[in-house]
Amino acid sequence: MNEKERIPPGQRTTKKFPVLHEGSVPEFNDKEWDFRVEGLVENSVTMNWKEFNDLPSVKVTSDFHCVTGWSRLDNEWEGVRFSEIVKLANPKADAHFVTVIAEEGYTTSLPLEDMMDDEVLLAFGFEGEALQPEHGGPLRLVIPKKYAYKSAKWVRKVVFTEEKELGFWEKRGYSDSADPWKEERYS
């Protein structure tokens, strides 16, 4: 697929990663950090961040699309693929949805199946460097098939639920399917 195929409508291209969020850059404290999947699940896991790291980890190249009109072609991330925490907390048949947790109460959610993507990561590197805070380091999800702010930084907490809970930004009428080649940026 050539470059323009990859551009989704009402998109541009950049070469920066240009930096946007909501609140402050939290502080990392490697000691005191933990990672917790729970809600809808046999086996509830809390990990702190070397047991996080010693999870396998691969690395993804993807496009990133922001819902303000642009996208950064050809993104190394590196991190843990999203089913392998689902191979840790085998969630239970009436899990469908999974509700991500991060730092300064930001939320999002998205359909269990969405979330089995090969794609979908917990990264903690980028372009072959640890993920710089203001991108979401220590740990950012990354769902290169939506839209960014589905993309949550500072990532703490997985809950599996069988309804789908609205996030920080699709309470405040964000789409909450958050296509980028359909243009849902707004409920």
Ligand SMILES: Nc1nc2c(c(=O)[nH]1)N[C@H]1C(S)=C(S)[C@@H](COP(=O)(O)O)O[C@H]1N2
Given for the second form:
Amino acid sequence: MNEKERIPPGQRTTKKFPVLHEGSVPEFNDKEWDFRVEGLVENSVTMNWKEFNDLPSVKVTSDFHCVTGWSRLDNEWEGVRFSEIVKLANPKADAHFVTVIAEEGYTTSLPLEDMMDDEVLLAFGFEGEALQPEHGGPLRLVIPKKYAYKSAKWVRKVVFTEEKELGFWEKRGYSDSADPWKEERYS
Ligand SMILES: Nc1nc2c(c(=O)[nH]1)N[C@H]1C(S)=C(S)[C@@H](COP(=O)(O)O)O[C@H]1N2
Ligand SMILES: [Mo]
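Alternative state: the form predicted together with the named molecule, after the form predicted on its own:
Full assembly next; the chain just shown is listed first.
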């Protein structure tokens, strides 16, 4: 696809990488940090930073679309595919959604089916370096096919649920489906 075709309706591209979030950038202490998988799964998981980094990882280049109107193309993320987490946790048959929980109470929820996409990562690297704290380091979700408020920064926990649980922005009037190609900005 040429560049024009990769820009969803109502978006414009930026070469800069804006930093956008509520609240402050959390401190990262690799001795205290953990990542938890809970809810409707056969195997609940708790991993420390080293264990998380020992999971199989990939590099994926994808585009990033913020609901405020900017898009950044060709971002090279490195991290663990969400489908790897699903393999470890083995969700039960009635698990249809995933609530992603970040530091300081930021949450978002996604259909499990959308999370199985090969582009969906829990990312710890960006363009060959460790993911910077202001961009969600040590670990953020990247889900390129949704507006970027679904790409939660500073992720610590994922919970598999039967029903969707509206997230931080979704409770405040932003779309839960958040498809940039359909311009699903508001609910
Ligand atoms: N924890 C957390 N994650 C967040 C947000 C936030 O406020 N808190 N903002 C979201 C929004 S609206 C956008 S556009 C992207 C911005 O990511 P960036 O700062 O790396 O560009 O992070 C998303 N993830
Ligand atoms: Mo955003």
